[in-house]
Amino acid sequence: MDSKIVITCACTGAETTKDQNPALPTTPEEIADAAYEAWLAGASILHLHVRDQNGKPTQDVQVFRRTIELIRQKCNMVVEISTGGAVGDTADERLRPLVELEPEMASLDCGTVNFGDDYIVNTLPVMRRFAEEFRGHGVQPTLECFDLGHIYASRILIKEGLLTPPFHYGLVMNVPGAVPYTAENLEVFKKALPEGAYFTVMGIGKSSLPAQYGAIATNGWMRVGFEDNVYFAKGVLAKSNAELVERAATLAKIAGLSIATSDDVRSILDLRG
């Protein structure tokens, strides 16, 4: 893997709405459509978070598995579904499509943060269920970090044995209230990282152009998407997802990599298929 680079696409989130950018996807049909776009252009994984008919985020099942079906129908990428969930939703409310669902990949939040105005709460005894349930239910975990704390944290399950190789985080940076993205603060976080460990380099607004160069400086991989971004230059928002996802892999192979598959992830990060 050392040639290839691991593109993931955000492409909905939680707190994004049409008002910022009218291209944003909502319903299922418009989130596999955008997924299989994302794929065409290069993204081997989908970040996946789900909206209600009122476009509000939701943890509904039902909303979950139906979006999912539709993107098996177009494409064989790798989904990650959020258990981070929304600002309020509770641990019960981010766990129970990973339970029910068996994804894959999902994503597992290491820590408290905040999060603009709002926060949310990770304490070590939720992270633990959290990674008890990943294991038992056989899902890859993506580790995500918005705070250098988080990843020491981390460590703690690790060493109890919560959490077993291979290891992949989501370094998730410039969130407002919590550390920003600098090249200095990416090699700091990194070095913090366990011997061997994949990592994503995720940069919210601005940053996200400057953290995929990080990403590919650093061997990383890089995640874009309408969640962390919906602009594609200063004052011009991105016609869609897969804009920003060929852009990415243009960069990379400008840098001289080569673009990851699905498979090539499921091969790295052992999983299910």
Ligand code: KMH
The other form holds:
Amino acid sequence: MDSKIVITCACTGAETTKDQNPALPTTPEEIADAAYEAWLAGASILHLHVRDQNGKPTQDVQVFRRTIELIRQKCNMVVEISTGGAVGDTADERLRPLVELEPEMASLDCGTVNFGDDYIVNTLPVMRRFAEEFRGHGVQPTLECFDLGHIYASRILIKEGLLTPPFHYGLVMNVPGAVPYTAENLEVFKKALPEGAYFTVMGIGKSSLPAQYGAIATNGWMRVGFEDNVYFAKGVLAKSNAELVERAATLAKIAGLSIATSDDVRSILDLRG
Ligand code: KMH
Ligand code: ZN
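Since the structure above is the form predicted alone, I would like to see how the form predicted in complex with the named molecule looks, so please show that one next.
To see the whole picture, the full complex is given below, headed by that same chain.
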């Protein structure tokens, strides 16, 4: 499995708007189409946020359910529900889709951090509560770390037995007000991970492409998509999420890697399936 790389597509996010890129998928139908195209292009995991009828972020279980049903009609992509939600969401709101839908995977945010002029709150007690729900519902977490201290916070939960291997981290770099993406910072993050942990590198905004190279260089996995970055190149909007996935897959192949399938991910991370 070592020479396989996993690509996640984060096709919608909670904060990206159609004003930033008109190709942003927001309805269940648009998200399912985007997911399928991304899967065909090489993404094996979908990081899923959904929107209400007005295009605003929501943690409404029915919208998640409908979107996942539509995806399932098209492909077997691993669906990773967001429990980060949108800035300002309560812990209860963020957890509801996980509790009710029991997805194979979901994100578990590992600390409090600036989000531009906003912020997200994940104290240790909040993280413990989330970890207990993940365990109770058999959901594999992606431990999203927006700063170095978040990795150490996750390690407290590991020591307490609330998180168990296999570990999968999402190293989210370049959120405004948090750690910038640099090759050196990625190396430091990697060194702080528990032994044997898998990790996906996520570069926000203009750091998306450098972070993809960083992932390849450090034996990590890649995440691309409009949640992280709406541009294909400087001043050039991406036509679709699939276009970004396709380039990530090409970079990986040039580096001699093969692209993991969704079933590869299920086997590597021991997902329920
Ligand atoms: N939308 C951000 C506030 C996650 O999905 O777990 C949080 C986020 C992280 O996107
Ligand atoms: Zn997210």
